[in-house]
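Coming up is one lone chain in structure tokens, specifically the form predicted on its own.
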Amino acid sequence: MDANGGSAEASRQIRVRFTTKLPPPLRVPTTSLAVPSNLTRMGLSEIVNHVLRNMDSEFQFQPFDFLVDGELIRMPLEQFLLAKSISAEKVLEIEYIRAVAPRKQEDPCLHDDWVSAVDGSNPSFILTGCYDGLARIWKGGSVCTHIFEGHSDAITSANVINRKGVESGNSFNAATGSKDRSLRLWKFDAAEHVEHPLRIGAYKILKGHTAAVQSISSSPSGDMVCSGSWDCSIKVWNVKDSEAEGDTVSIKKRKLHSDAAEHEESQLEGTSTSTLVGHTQCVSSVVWPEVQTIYSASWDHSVRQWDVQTGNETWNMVCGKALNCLDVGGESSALVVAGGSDPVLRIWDPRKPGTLAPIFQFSSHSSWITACKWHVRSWLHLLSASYDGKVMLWDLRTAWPLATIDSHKDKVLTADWWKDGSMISGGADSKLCICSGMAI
């Protein structure tokens, strides 16, 4: 005990200097501080704070979280200090970095059946899968404006496809799969104003896989769509109007009865360009993010790169385990993160050759992960999702979760990124949930 009653480990000062490159009106003074040794990163957080307060009367309290050589404090400052072995006995230099963590839950969006597909790609709405049948587009992501009928089966997939230099205005085109076995293309007009939502039908089906379609993913110029299946295969598809010139997808046109339209249409049938063999179980997820290459992962333990042109298989990486989810991004865009029946998150660099080891792991999950995003514009943050019931914000410098929503009372089975600073996900309980106020 010191003199003052108070354990000697609570009276040890460390002296530290904090550092940032956040803009002058955040920017505190870089004289060094001494600082209780078993402050956490809300301490630290307190002491900027008020040190900002003291410079101007009219600073609003935000949090901060703080790094040391790149790495986010995540335990009491000693403790991280004795972890990493780096010295005391020297002034320690801090950065503060704006905090990232959710600040607000919207209401959640109830539908009839467990929401399997989320898309938060446009920032005035999200398109929604869900197992009634039904894909739903959400504007505002508040109010359902169109819903999209003609599946026979639960939807498992939902993709907002955006086509690059074409001029849309509010005309949005967009994809379904489904455990029926096809994919379906749709036509819709966000800008619609309508006192009930708007039933209409799919343009075009396409047919082709002989198990249910599990994934989609639409191509970067938005020409094209790829899907995996239970029937191990991914198949590739035209989604450009199919009456334009240049076509070539083979078309049936038949009489389609249905109440989702005033008038009789045609609808279009079409099938895939090429097929890509080479999975042996389910392909549970595709991604597309460069004109050449698709990634697929499977329950067949393998994450696996595709040349679209050749159909070639370029790049296998087997994790040993069942892979329910994949996407591409971060640093260049290159990484691969994949989640799927453990709760452990993994991350690889493909341009890595020899190895096969994740350069990353984050196993917070208590369940399997069933979705994984990287950020759009930060190629240091993503999220997860799980069985547990739980979505997970995560960055690359630190092995804890940022932030970890519960919002969902069942299975999360769905979840992506919408407005760049909101999380949207789907689940067991029939909810698309929306946690915002994120500045990334």
Contents of the next structure:
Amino acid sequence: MDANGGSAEASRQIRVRFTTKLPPPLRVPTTSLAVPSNLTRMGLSEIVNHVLRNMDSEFQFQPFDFLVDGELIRMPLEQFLLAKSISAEKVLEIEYIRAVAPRKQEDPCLHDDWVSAVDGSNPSFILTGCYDGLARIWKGGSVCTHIFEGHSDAITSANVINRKGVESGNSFNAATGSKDRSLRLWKFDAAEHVEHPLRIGAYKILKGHTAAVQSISSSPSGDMVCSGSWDCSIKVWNVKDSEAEGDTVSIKKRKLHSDAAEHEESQLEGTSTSTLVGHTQCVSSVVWPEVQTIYSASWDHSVRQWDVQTGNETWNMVCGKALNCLDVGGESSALVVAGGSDPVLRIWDPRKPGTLAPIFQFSSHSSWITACKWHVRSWLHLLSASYDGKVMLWDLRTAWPLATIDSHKDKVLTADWWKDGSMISGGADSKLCICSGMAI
Amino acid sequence: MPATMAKSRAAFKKKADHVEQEGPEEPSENGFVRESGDQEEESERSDVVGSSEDEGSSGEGEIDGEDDEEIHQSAEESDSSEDEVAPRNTIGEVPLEWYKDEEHIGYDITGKKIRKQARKDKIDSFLAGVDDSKNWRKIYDEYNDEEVELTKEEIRIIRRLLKGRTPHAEVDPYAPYVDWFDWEDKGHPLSNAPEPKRRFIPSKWEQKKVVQYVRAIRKGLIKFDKPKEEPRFYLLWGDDSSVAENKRHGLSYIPAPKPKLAGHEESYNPSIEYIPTQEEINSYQLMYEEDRPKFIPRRYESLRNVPAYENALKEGFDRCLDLYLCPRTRKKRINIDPESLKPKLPSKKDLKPYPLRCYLEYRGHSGPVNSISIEVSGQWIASGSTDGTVRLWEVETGRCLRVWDVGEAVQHLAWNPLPELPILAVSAGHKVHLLNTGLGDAEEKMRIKELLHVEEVLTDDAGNSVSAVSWIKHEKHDGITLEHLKTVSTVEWHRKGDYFTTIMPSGDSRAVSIHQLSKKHTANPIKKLRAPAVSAVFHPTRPFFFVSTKKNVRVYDLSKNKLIKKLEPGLREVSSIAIHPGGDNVIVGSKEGKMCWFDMDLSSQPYKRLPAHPKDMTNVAFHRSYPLFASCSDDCTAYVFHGMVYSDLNQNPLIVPLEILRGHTSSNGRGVLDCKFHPRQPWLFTAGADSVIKLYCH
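Got the form predicted on its own; any chance of the form predicted in complex with the partner chain too?
Then the entire complex follows, led off by the chain already shown.
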């Protein structure tokens, strides 16, 4: 350590070597550098940026994040090494990646009432559900193009049903669940250019729940929808059978008529194909990640896995807290993340036998967690929303949030990813906030 | 000569023996020793003198050169310190043979060689000696190579030395010893006397004594292990301690309490920091007599200035009184560790879950929230406030779904316990409203049916005015209004959702009424209540009915229509009552902030009185499924307790205080006005006078 003797006072020097998996213009030479040990992420980022600028004078500064042994550095390097008991004598291998943080706060989309559901699964638009019983399509995240009306009570959950065949034609199906105990299916054409928001009625009403529908989720194939409700049951609905091309046309016609006649009796009604019973309290969240399995979280403190075919429970885990939200994703799409009536976001690995201990716990929120979502493509990133008005972006490699978005003035009720790099969230301040510009 | 010597020696020895035997009588050992020594030396001196004279007379002229030389040398050595004449030769003490063949014998002090003198012939020297009468005194000094002639004086010294005497006749080696140290006056502890002989020989007296003992042992006069004598009689019934007590005669000793050791402040001239300031002394006057410090430190210039202790006489008298009047009985004291008397409580961790932290608030009321009630499924909560509104909230999000304006301050409200009948009973002023919340959407039929009932009643009502209560359709909202004569304080439903009870505290004989929803009928089954009624509750499983008055709790059997039990809480004013879902345990809260737990199977006295809120207790509540109960009070706190009731009748209920929930702010001297548990989660709702409802979660 040549530099050690030179700087006798506070700052010790550590020899580091920067490595990366990023493409060549962002790659620094692999020679080792001596850096002061009190550097934080910011300092390391500056060093890398300067090295890159030396190599290429055109280079634009950009923030980087740094990994040591698969863990993000979130404190001065010295502290980090002490905490992880890594020797400072050896040359430290630091991997750098592009920092993940929202750059831009776009204008919020204003609603008439609390925004209780968002779906950003399609990159061209956002589907939101609102407490005034209306669901809206926001094209490009800014213009409201469609309004779905028909629910008599607050919409609690909204979902774009991805159907591979139909997507190409710019015609989409959506499902919403509401506190009026029903689910409604909607059909709309996202390509339409409209001056004023188009008001659309449901083409199908799914009734059968005896209490408020709390959460819905469509199957990956797009022909089924499941819903969790306050009546403690999960119902699976078939949404495919009635979509013969002729039928839809007739419905549309009839619907137009009905709009004129001011009543909606003409809509199709559907019943559930199966009911999954087992929860003892409100089923607050359902997720359908694979064709055969449904995950559900409930206020009875349990997370359950169901086999769709047989309707049997295949896995059950009790966590001790009433749960509000659930998502399945992460490493090989198997990790379960759930948040509930306490400020801790927990992640379990159902493949680990014999233990109910969460493998990760994130506890930076200060109130109930209302939404949690894995990033669709990244294993490591997830977001969470809480009643404390914050949306947080998490990376599994550090216990601190990568970013905290504080744009809501009231409770955040729902949140989702959009277009890979944006976080959308709806809250009790009747806003849909969009944070974009992340490079994940 | 030898004969005389031997004689004197024998005499000496004899004398010494004699002295030794009479050792102890010898007054001065010094004197003795000196005496004997003197004697011995005198005799020896005479011997030596005699012999030397003999020798001197016999061989005076036989001293030859060599002998002389030796003598000379020794004399020279011995006298070297005194009259030293530096030798002519300076070669030092080297063997003289080294210079045997040289012409010189050495060097003088200036470094010049000293030449050897020409050797005289033996015969020449002999002849010269014959001629010279002084020749026998001449000695040849080989070292300096010269002849030295001894003086007469020197000869005399040599003679004396040969005789073994001191070289000079005037020196007396046996001069009497003068003891310059005066022993008597100085009292010196040490003695330089030699150890007496008796110290080294065995004591005769001891030997005699040992012989005596040995003989006595042999004769059997001394026995070593005596067999212990057993008492022939003993106290059959006396216990050991009393025996010990009986042995003590006279007054038992009671040690005076140990006073505290005097500190610096009790010095006559303490440091300045011990002296209280005038303010402090004045503040002592405000204290109670017993709290006042007994001693106030003061400073005095010197010990002479310290006055006499003013209470000395009084305290002496008191002490005498104490001694005189002190009861001389010894109290047996049991030392028990106070910690061990504490009941073993399970740790709070094991009793989880219980409400801990406030996560949700329900804001919207503009006045103190008097009452809250949670729907059975736990999805909605209704609250009534003094601002005259009833609000319906969604528990999960805190959203206010509906607001009913009932016109008067809401006293109490309750959900119908049936999930399919989402009806709220609201008491406000003289009226009780039954409000249709419209939540049961799928059960539209039911709701319509209910509405129909109301309309029927409306028609019935005109003729049915006998009762103190009239059933009218609500003007604004769909529902029924029950018009009472006096102010209604509480409304409670029966578990089956058909009956409900209302309390009019000032209604005297009609204070408690039970209404039947399906028949729109009102009855006053309880006529006599000695104290104003406070609240009434139905038993959760059996046809019992609890009416709490300000003094006690009365339990009625509705099927037999009679009083079966009276619970006496012994509290000043009962304010609230809650029944355990099992039905056998009741908690009663009081205005003075105390809570009593009654076990109905045990007695009419409380099983436990629980620690007090500092202010009025406003409500108590049991959880429906978790072993939890809570109390709330005007001191803005709610206490949460663990209250486990066991099905085993032998096991008493386990009550553990768990948590104090804070967060509400006081308004007009009122704090938390109501608390209710969530029916399914271990959550507690509290309604405050600050018009906020809070939800505490685990």
